[in-house]
Structures are given as C-alpha cells and as structure tokens.
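Next up: just one chain, as structure tokens, the form predicted alone.
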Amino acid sequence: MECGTIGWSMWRKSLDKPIRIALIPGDGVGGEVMAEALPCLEWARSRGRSLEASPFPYGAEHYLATGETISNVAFDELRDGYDAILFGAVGDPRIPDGRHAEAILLRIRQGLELTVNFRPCRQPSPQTQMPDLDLEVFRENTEGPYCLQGSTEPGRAVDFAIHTEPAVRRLLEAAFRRAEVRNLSLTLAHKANVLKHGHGLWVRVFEDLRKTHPGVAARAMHADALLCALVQDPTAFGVIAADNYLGDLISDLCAAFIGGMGVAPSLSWAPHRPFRCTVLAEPVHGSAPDIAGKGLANPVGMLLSTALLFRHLGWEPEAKEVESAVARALEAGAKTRDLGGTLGTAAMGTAIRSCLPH
C-alpha cells in the first residue's frame, strides 16, 4: 500500500537532510508504549533511513513543574523544525479538567490542521475471528463539538459544534479517494435528520463528491442505523466518514472487532498546508492512569502508528515489516493482558522486534 494511494503528502526530502521526528510521550502509558517505539526507529535507521528523533516534555509533569502546555515558541518550532509527530497519550487524575491535554493535543491538531484522522480497523494477525475484516474510518479532526466552545451557567450548559465546507470538503475527498483507490465502498455517518445544520453540510458536499466520483459504491446512513449495521457485520463496510463525534465513537467500536483499543493505530494529516511538519501518528488509546507505571500497557498499537507513520514518509518496506512483525509475534502467542495473555509492555515490545528482520 503506497503511501499516494491514501493521498498522504507525496514530497520527499533531499538525501543529504535526515527526517525529524519530536516525540511526546505525554502522561500515564503514554511513555510506556512510546519506549517500545524508539527501537523501531533505530531499527529504520540501522536499515539506512535517514531520521533524527528528538523528545518533548510536555504532558502533565510538566505543566506541574512549570504551568506550561506547549507555548507559541515551541509550537513553532514542532511546526516549522519537524517533519513528524509520534505522540502517546495525554490526560491526567490530577489534572481533573484535562484543560493540559486540551491545550497540548488539540493545539497540534488544530493548530497544524491535521483534518483527516485515518483509523484502519484490520485484524493484526490472521488468525482471529474475523480474518477478513478490512475497515477504515476517517474521521473529521479539527471541529465538530470539539472546537471547546461553549459556556456552563447555573442550571444550563451549552456546547457549540462547528462545521466548515472547506475541512468538511478536505475530510470526504480523502475518504473517496481512498475508497477509489482500494475499491471499497463508502458511507457517510451522519444526523442531519436531527442536526440539519451542521451535518447537513456534511450531507450536501457529499452529494456533491459522489458526481465526481462515480466509480465509488457511495451511501450516507444514519449513524443510529450505522451503528447497529456495523455490531452485526462489520465486514460489510469499507470507508466509513464521520465528524469529530461520530468518528471518534465509531472508531473506538470498531477498535472492539480486533481486540481493543490496545491495539488500534492512527495517523493524523493535513493534506492542504505548507507546513514542514503535517502528519501525527498515535495509537487510539488514551493515557490509562489505572494501569500507569504497571508495565500492563499493550504496545500494539503505538508500533502500529509507527508503521503507519513510515508509510506517510515514503519508507514502506519498513511499513510492512514492522505490520509483519507485529502479527507474527501475535501468531506466535504473545500477547499483553488485555488480549488475554500474561506480557508486559516491554516483553511484547522485544517479543514483536525479535520479529523484524536484522
């Protein structure tokens, strides 16, 4: 799977200049499965991959220390020095209003315009109960309800969700190019039978892509009858679109038909911005403080976003090794708890690099 084929940028870099990787672990697991990824990088490196990866503090110990989220200097030098984000999680008990995480995560997100949040859902090994499942979410990354705008009176609180044509436009025509590409099917989740303004715009540019996307088995379902669709057979999905909301949601379900959030990737992109730094890869789990600095954390999902962030950067043999990797070592019985076996976090990370090629 080219890296065009799901229209990730297709610049490449002079030979002579390495790619820069910042690294934010963030707070609880967030370091943990962060740790099983940095070999993977001198695993890339060691096979003549140019890269230089540099880590970032900020995360709640930091904000602690210092009350600093991520400041407008640091924002632009990830923006304007980096090639590439490889984020574990933020989020943290004493923190309560997580306003550090939202500050962090969502200043990235929003800040480099990162629309298009891709979610494969793929069985990471062959040998699982639905072996044939290929699905893939994208999700809208940057508005929605969770723009963070609203207010909370006496007796009453009120969120805003926010939709433009232009992130709205950028979100579907990726998710139809993909479906085009790959010759899935492609349905859009939606309420604008409640909702009639905002995704009502998500209907209408919809409609609007399918007449210049003819070839693209194309529908727009309730997300109500989607959802219900979906826990009875997810194979009969291909691309699925949403929103912020609705795609975080769907997203996570689907995280369910190949064992949990633990083991889900993502990669983050903006396919329209200038800027140096436009892709953020990070597994779909959050920061998990009940399970923090017990060494229970399952990895998978992390060194997934990994191999999915070396096929953002044009290096996929390095993709599919580490894919590979990954379901060998699966197949082979390794497994974290959560999957129902007895590893740690360190143990599947070596158990899944013993399987890369040296």
Contents of the next structure:
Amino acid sequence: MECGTIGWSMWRKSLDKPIRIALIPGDGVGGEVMAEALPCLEWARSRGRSLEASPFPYGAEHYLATGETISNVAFDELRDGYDAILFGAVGDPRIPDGRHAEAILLRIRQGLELTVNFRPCRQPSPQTQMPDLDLEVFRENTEGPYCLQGSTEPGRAVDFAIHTEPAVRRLLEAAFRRAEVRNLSLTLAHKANVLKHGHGLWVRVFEDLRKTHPGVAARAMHADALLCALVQDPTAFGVIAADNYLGDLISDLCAAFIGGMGVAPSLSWAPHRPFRCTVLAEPVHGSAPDIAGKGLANPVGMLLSTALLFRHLGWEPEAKEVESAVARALEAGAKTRDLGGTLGTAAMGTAIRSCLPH
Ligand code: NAD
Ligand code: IPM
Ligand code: MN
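Same protein, the form predicted together with ligand IPM this time rather than the form predicted alone?
Entire complex below, previous chain first.
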C-alpha cells in the first residue's frame, strides 16, 4: 500500500498481529521527551490502533552499570520481532568518547541497513516567519565517515569514509521518488571537487538517475555554495539529498529555520528490505546535557517523529492529528523555553495532548 501524501510504502512484519514498537529512551533529555510520546501511543490505541510497546534499557546508565551496550540477542529481537523503534537520544558526559552511543545508535542504523534518514523541515505551526518553507533532507544513514575506520598515530590521524553504490543509489532513488511525488525540486549536496572518489560516485549515480526521472527539477551543488544559498533563501529548496556527514550538518541547519533542535523530527528505513524492516523514529536532537534533568526539553521533535511513524504505519489520520495538535498548541501560545516560552517538557506535552481529539 502506498501512503499517498508521504510517498513511501507501508510495510509491516505481520498483518494479523499488533504493531510492535520498541522504546529506547536512551540518555539525557531522551527519556524526558519519550515520556511525552507514550501517551500518544496510548491515544492511538484508544482509537483502535493495535500496538504493543516494550521498553529497552539501552543507554549510558545501563552501559555503566553492566558493561553492555546492546546485546546481540536484543539486536536480533529488534530486527526480527519489532516493526519500529522509537528512540530518544544517546550521549552522556560520563562517556566522553561516546562509545556506547556508537555501539547503540550506529549499530541500529547500520545493522538494520536504514539507508534513508528522512528529516522533513516544515514550520510546526503556521504562525511563523517562513510559512512557505517545505524542505526535506534525505540523509544517507549508514556510510561515509560513520564507518568508524581510521587510526590515530603520532602526529597523524586518519578517518576513512566509505560510500557504496547500492546505498548511494537507494538513498538517491528515494529522494528522486519523493521529489517526483511531491513535485519538489531536488538538490544533491556534494564536494566532488575535492572528494573525487566518494562524492564522485554520488554525482555519477545522481546524473544517472536524473535520466530516469526527467520530470524532477534536479541539480547537484557544491555543499559549501549550497549552504550559503540555503541560508539566504531556504524556501528556494525542496528535497535535499546528501551523504551521512553532510546530511547531518545540513539537517541541523534546517532545524534552525523552524525553531531549533527541539522541533525537528526524523524517520529512517531500509528501502531494499520492505517486508523485513524495523523503522527508526527519533528526533534530530541529541541528549542535550546542558538542559537534561531540568524538565526543559521541547518534546515537539519527538512527537512529530511519532507522527512520522504513524504515517509510515498507514495511520494517516493519527499522524495528521498529532501534527495539527502540535500546531494548535503552539498557536495557542504553548511554548517551551527554546521557543521563547515558559512551559516545561511535561506541560508542553499536556498542552499538545489537550489538542488531540478524544
Ligand atoms: P544536542 O542536540 O544534544 O544539543 C544541542 C543544543 O540544542 C543544546 O543547546 C540543547 O540544549 C538544545 N536542544 C537539544 N534538544 C533539545 C530539546 N528537545 N529542547 C530544547 N533544546 C534542545 O547536541 P550536542 O550538544 O552536540 O550533543 C549532546 C550529546 O548528544 C552528545 O553526546 C552527542 O553525541 C549526542 N547526540 C545524540 C544524537 C542522537 O541520539 N540521535 C543526536 C545528536 C547528538
Ligand atoms: C544525529 C547525531 C548522530 C549523528 C551522532 C550522535 C552519532 O548527530 O542523529 O544526527 O551524527 O548521526
Ligand atoms: Mn546530528
């Protein structure tokens, strides 16, 4: 089944069983924003959606207490027994090299082959400065420098970046298809003028796909020039496709256009494994150690990620209701501190929920 407005297929592991969602709150504000998403799952259930949600403890606390990041058994269970993972964030100042975060989050993204990281960037409420903004970042989510291969030697440090044609093609196919379905322009961000091998491959595959998608207004831009043009007029862009590293940077910049890190959502999936894919819904932001534990985090990015998950599951009415509840709450003046308001995380979550139909 094709979900019309979003343009991706609805997949699930088993049609006759409840949707199984793994909850991984992680570290810092991850748990605080996750707490506001849980009632939305309950709300969907109260409307007749069949789902089961199970918590997983993975994160810094669990790692420091047990030495375990994510066990092989748990990883297999996530891959084979769940339709989706709802993820908070990982990162903890007690583990400055972030090794547990790599072993959990990158393992999930890479192990589940979640090539496409979809990071849409629209104003969460119409009462904002750029109501016409309609950006969608398609970030490759498994490769590039995130292969974590390299070395530190005396006076020299090396980080490799690996780009494979199948993953590049999958990401770009998804981006072309999305631009086609939504009639948006498509821009590839690259630095093939320097990264001749890796980004050279991206440009070659892009030029190849352009021939099979003649209806898409597609252009490849050097990422540095793209960033300047993007800041000057973000409304001139539609879909932006990028490798893992550039896509990470571009999506945080795009978050700034819509209110900052607290409001940006994402969904990741494996286009080549449609019936065996556990998707990952997670806000774009991290564990925000500077505000963690204070009840200040904005839950909007998490709630909009939950809406993306609902849409992926084919629950379009629930996806729309959550998105419009966010918009209505913001329009009514409910705002956390990052948006210039005074509400804490729980009060913001309550304000949004009060805008959901009963
Ligand atoms: P960050 O996204 O955690 O925070 C950046 C800034 O945005 C901070 O000022 C923070 O207070 C603010 N912010 C983030 N989320 C917010 C929210 N929901 N509401 C209001 N303000 C919010 O990025 P960072 O500080 O660079 O990284 C902190 C840790 O998180 C690091 O360990 C990093 O590796 C990790 N990280 C994890 C993820 C993830 O799990 N997906 C993403 C990014 C960073
Ligand atoms: C993100 C984060 C991660 C990334 C980190 C925590 C590894 O910044 O989800 O955007 O770089 O992908
Ligand atoms: Mn990031």
